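The data below hold one chain only, encoded as structure tokens and taken in the form predicted alone.
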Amino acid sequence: MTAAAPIPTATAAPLLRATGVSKHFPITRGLLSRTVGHVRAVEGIDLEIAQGECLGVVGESGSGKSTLGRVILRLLDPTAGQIAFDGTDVASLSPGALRAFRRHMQMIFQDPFASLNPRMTVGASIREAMRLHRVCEPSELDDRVAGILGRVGMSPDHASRYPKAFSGGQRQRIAIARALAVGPRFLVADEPVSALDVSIQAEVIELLQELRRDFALATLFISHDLSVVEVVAERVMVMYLGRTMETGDTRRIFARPHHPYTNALLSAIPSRRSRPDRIVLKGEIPSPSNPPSGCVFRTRCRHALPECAAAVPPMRQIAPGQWSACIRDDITTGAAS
């Protein structure tokens, strides 16, 4: 087996740093609200995105992968873990010192349709952004908005209209318009584009990509289709059950992935030729108030001996630029094209 190793880390000096990040929400009954269980969302994840860079995160419904990235926000606190951001450490941070800090790290939401107050014109929504964390002087404010929403392919027209008035990419277009209104350095998209028709998806994904050049965007992009993460992404993580089964670089990863989650996830992605090697898993993701010990993914897995129940198995280099947290090599796992 290969040698342990540590937890990776980006190829630049990270802009944000998460360590052993979990988050675990009770399961209470009775009147009394009596604690009886924890649904462990995320277990002790660690990862590091550098400024400009883009961390793809990927797993199936149920994996934690929304979760993590709202704990990373502080949009939940964490139950366990440090988030530290260009040396702040996020966790800590009172909410009143947390919400001045949100400038620097913002979200764009799955559903467009959602993320925005109906109430509200899109200047309106745009300006409040701006006005809450003191981005400009107030006679600024309708230039700042006409200028976010030209860089987004949008008019300047458009800021007097309401949501309603706008097509599903348009709202998303608005949406991120929102984020970076305020000047962040780091990104959370989730799920961005699936909400979205599949004519539109593409034109979305390009204005991120373009985003993130031009403004040196550190992104933390979560989606459970892993064509888009391996588009978008210089790296990826791979979770189940709210840990990390894989992670590296995205092109070494595709290529040939080493973890069996891994490899089945990729066996996954729709062809226009037959798949005589796609994995199909059995049964459903175990549930995250009574995970498996030992490996979470072992009760699905067809590769799983009985040590695999006995710990945790820690993540170690494969190769260069790529972990696992499996403890065989002796299976053979390969491209998925």
Contents of the next structure:
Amino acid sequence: MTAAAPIPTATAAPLLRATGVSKHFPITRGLLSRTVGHVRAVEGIDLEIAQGECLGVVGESGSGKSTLGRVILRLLDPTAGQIAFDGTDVASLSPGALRAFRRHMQMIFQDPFASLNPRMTVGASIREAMRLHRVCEPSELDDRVAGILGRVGMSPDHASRYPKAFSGGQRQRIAIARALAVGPRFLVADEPVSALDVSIQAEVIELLQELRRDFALATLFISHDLSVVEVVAERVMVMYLGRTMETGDTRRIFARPHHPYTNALLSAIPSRRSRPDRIVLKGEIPSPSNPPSGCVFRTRCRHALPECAAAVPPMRQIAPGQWSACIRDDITTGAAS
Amino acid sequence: MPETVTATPPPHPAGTPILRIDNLCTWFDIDEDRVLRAVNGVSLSLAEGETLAVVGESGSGKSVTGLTVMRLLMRSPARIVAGSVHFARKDGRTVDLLTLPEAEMRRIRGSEIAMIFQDPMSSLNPVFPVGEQIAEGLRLHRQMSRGAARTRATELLELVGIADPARRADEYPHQLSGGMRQRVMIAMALACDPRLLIADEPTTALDVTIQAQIMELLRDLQRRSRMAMIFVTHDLNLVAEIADRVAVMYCGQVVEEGPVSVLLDNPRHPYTRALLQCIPERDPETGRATVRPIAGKIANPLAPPEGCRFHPRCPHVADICRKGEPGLQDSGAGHMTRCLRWREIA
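Next up, the form predicted together with the partner chain, please; the one we just looked at was the form predicted alone.
Below is the whole assembly, all chains and molecules, this chain first.
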């Protein structure tokens, strides 16, 4: 999309680099499943993540953030773009090679009950992942399971129990243990704490932070909850209708958002402190099968100009560590305004 | 020093209550010898036009309290062991909802007291157009004709901010987005002009942007009517935006209650304080965002700790907390705290 623009860069040499990644889903109709259009779930996304770094991806439902996570792990094949993981082109790996490669790239989901097999004990689930990726000698498996369970704050004798015996927070710990058991270097966490109570959420956030440090994990942290992303991610990417609206250093962007969409999202977070100048966005996110021309956000943007409809605004650098896809510089936003 | 559980409700700051819950106990029989005391001695009251937020984590009893008021928990395994729920009806009579004949309760439910839930998809009937579902309540409670009910349903959809309401009225729930479905639920709840709305996590499943829209709608609707509202939520930040007063629940009990600004700015109960620290928040000085989890595990509701329910996780625990069960103590200005040590730790 913006070949000339610099890719918003990771703080160190990137472990993962995605360039121009798109994912379109065909809309089919009729007996012969004729393709009558496309849902443009992800459109020309560039991103980089360094070892040990966490990139937060935020946006409303329908922004394409979960699809992006799945495409990057190649759980979905991209329609366009390159995904390079430590020099390997993930997008072109053969099915067999991809399977082996998954050892380096793991995922955790929002609903740990749906992602753990209810008929397998916790130990069996973790062992299966390790056996598949030949992480260790079969004789060592039980010790490794006990070790990783301990690492996520569970007890080794939990290995013989089934997922239903555990609370939501414990199940998320188990899902994290299974993901980490194969020794990944990159983790996609898709709304990992969204279904949890706030006290449990705080525990799981703290655990993920600790593990990320200890294993030098690169993380793509997908969440609709901006306040969680502010805690976990060094850098953040704001998505809307499949595109990046703004990206850069989390602290910088939360303090001085440039893009009107980022500003609206931040201002919608409920707060104990008074916020007299709340921006309430009108309407809902449009359908990704028929996105607005030019800037996709312009139909809900109170600062939209006729020019906004003309062309997709390029991503441009606003400040050190901040890139925004908005053509206007005359809007004052954020806490500093 | 240890006090017994108080059965008397706290003095009400804002006039005659429209709803007064006294010492409510709703228990669930899990099996022959285990009882879950989901709500255990809850007293709350609510004045006309007032919003009371009931805050707590899963299992704290906040939703069960709302469901009990609606009398949706009268059958096994649920059991109302004690308490009363006095409600001031439109005709001026005050009735105990818990002893009312079911036929009379049915006239109140959905008419004088309405409820909205977190998941509108499971509360809407998937095989009827939404307009018809709104009209149903009007025909039942207001004896409106089919045509008049339909017109009113369309007006209500417009009132809750649905564009093109006449067309939307003919659509089915699956054709609407989550935010629109919640608006339909609100339209349905408001159809008969209730005196009390119980909103159980109405925005939890929605995006922040849509949540902000729904909160604005609820505030606006409340300004226009004199409807009282119980807003059940786990989100303490949301509380500040809507409530006049807030009650924090832990393990089936109200542990702290007070005016929203007083309670959030100056929480007295260690649980409320700990819960506030769990919310991701940026330190205004360092600019760093942090969370601080609560020590220990949430109490097992089937075998709650002796003494103060929160004592095993409390950083201020002392011997008295393990023995005596604290009552709610008034710390001034209608601020009630169920902590034996609130003075020392303030």
